[in-house]
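Next up: just one chain, as structure tokens, the form predicted alone.
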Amino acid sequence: MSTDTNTVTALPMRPVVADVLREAADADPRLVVLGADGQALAAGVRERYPERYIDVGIAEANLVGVASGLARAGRRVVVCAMAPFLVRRAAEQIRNDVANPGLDVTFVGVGGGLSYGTLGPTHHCPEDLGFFSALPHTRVYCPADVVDAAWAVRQALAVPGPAYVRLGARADRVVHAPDERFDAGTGLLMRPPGRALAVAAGAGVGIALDAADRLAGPGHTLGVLALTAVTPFPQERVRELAAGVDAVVVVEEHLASSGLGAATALALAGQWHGAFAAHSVHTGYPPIGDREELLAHYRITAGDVAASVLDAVRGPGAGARR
């Protein structure tokens, strides 16, 4: 798909996973959403079984008390919620109550990481996925837009045990034709590397695209790796794709330290040599702004990744990185 700035179409999660949860709802009647004080995610559930929908309220830990009830019940059990919420003030109730006895709950966490941008820190959530993949038994899905936001619900819903797909809050930018297939094991190779490789998931697919088709052209060719399921983390794919390359970068909306930084750092310690960059969410305070503003503050920007590629190729030493 073009990433062409003057032609990118941005869609809402939201919408479209509400239709997916609603087909789950008639394939299967054991399945049942829980939200807090929020219906759009499960509008299609509600309208067709509304006795197969529970809102608690604002009360976040109750509402995984509950999740954890109806599993234990024999219930499929999807909880859908306001992603700063629901990882600040359940976490002790994800962990004990769902993560460790390993039950069949499905989390959709809306607005992870920057997504409420204005809104400010207090709900600005960029630790979701590291708070989730430190869990037991946890699948983890940061999709970037609409189309493996599908495909991410539909992967955590055919697994059992428990999963967290984290969705946008507002409109995310079109990245995927509406046929890719994805694939939770090796992720979706978008570009195929050159002298650097781009391991992105979420907001960050689209930005690393970016800044390949910046530095498109020769000697400077970036490889995209998307990565929907983040959690388990393809190790083995990630070191394949940077056998041969000068420099890797990780574009994330998410804290390097327990995000695809982490990650992508502990599967090349000791298999590879060479530049490495992260361009994530760092632990300072942030502006007041809009999620674009917000990215530049943490220069998670097709510029900034770009550059990083630049500098890394450009260095000493380079082209002889193995």
Given for the second form:
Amino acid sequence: MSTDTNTVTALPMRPVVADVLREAADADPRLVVLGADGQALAAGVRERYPERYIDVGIAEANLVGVASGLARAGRRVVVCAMAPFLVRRAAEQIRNDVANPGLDVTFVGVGGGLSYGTLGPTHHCPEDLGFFSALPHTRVYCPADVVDAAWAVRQALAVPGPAYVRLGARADRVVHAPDERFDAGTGLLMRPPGRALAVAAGAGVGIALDAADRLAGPGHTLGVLALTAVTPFPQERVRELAAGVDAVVVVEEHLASSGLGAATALALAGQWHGAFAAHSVHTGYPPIGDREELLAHYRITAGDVAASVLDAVRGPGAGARR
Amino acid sequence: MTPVAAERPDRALAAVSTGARRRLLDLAASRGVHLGASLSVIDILVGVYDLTGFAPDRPSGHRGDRVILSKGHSVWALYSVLAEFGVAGLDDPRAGHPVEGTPGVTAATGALGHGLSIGAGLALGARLDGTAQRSVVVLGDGELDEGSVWEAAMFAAHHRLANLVAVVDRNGLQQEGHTESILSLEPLDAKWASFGWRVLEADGHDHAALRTALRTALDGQDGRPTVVVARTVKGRGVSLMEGDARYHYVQLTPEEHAAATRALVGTGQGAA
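What would the structure be for the form predicted together with its partner chain, given that what you showed me was the form predicted alone?
Up next: the whole complex, starting with the chain shown before.
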């Protein structure tokens, strides 16, 4: 298991997802891929089936409207775009024209969260998971690395109806074994909980694992539940794991108010008593920084998470629920 | 109830239009409706659904055509026209914008600027499948303020979607006043032409002229998508409401309903 003191491997998700999409196009002749002046994810499909890749240009609203029409014509549609522009420019088309009627459209958003770093706040998208989670019929995935990114896209396509998969913009740290098996209903328990549990997704998974390494030892072992499928949220599973701990922390590259922070709190409210902390993005305007610097700005780091857990388990209220 | 057969004579279409207007006024007596824009688009909808061969048991007509009322607030016209064409259960509709599940409704609309993209996607799908299906999208002129319409217009022309037809209900009024005083659309024909579309003009209340334009638009022979700019009058068919922006959204009092019904005039012979 890698830690923040060891060498970590980081790989971009895009080439892997491009391969997954090509395989999906091989298997389903009705699959088409749409892009908005960005072809990296469609590279494999475009090469093999040029007529099944359509670049609509820099026009996200039309991108999604056309996807809706193609889906109504019986096509399985994959929409690839930069997450910030997809979510904010085409919000109404995504909701009215795809999600409401429950069409077979998989959205793949590149650069969710803070992963565009120094390109600045125009390119940050810490609200994408919350936006898609607010839509009817829609499944939402936030993979951490290339391994669960491939699984998430396959899973999104395997089930009828709309889905969103958030991908990182650059290289993402590999946290999963290549042959790891995922389950949309339960998440992946990567560390068993002691007195504390971390609920994490995306880049938050590696950060939570690092925090767990820092805390390894008697008394305050941090469990890590990694959620690649964030919506539907596995409420029961979270309640079950939280039942035995004093503290729950959320680690996510997303706004807490519409992300894992809110979902976890809703799952536990009234049914669990303990310390809770969300290491999430907030609405404060960020400084210029790369992804690591931005995560540090929002206190989404292994050190901050470990400190939260220690405060919680040593604090005056710790153990009170027993 | 009008017998259903594609391409009724103009006289029969005029009767459908008048019947639909009567139904529309009845609806407007019991609830608030977007009345002016429904009256202006009735003859267009009658012409479009007639030409595609719509029937209650064959909502996509003879060739699987798909009609999208992108100016969804005119749904009251749609209910009234479909009822005249024999669709049952539309005497007391509740939804103020089209919802999927009503025969003849392809997509739920109401947020403006969505229909042309959906129509373009359907047209592209038909071409990929090699089918003869066509998409007809009915737009409001005020709706053309939305930028997404022009994204779709560029897309359709670039892909030479000859099986896509847009019909603009050019009634010259939007909610708060004249289109040209709020956000100029003119020269509208030249705008569409410059985007790569074939442009046809028609009197949107003259069934013979509309049919000629729509039939040409639907022939798919030009290699380009086609727009029919249909000149219409908001409130058309009820003489006391014509061109009056106050009837954009109203519920008629019993007195107004009676007066409007008396003021119902036959259309189909043109806007003049």
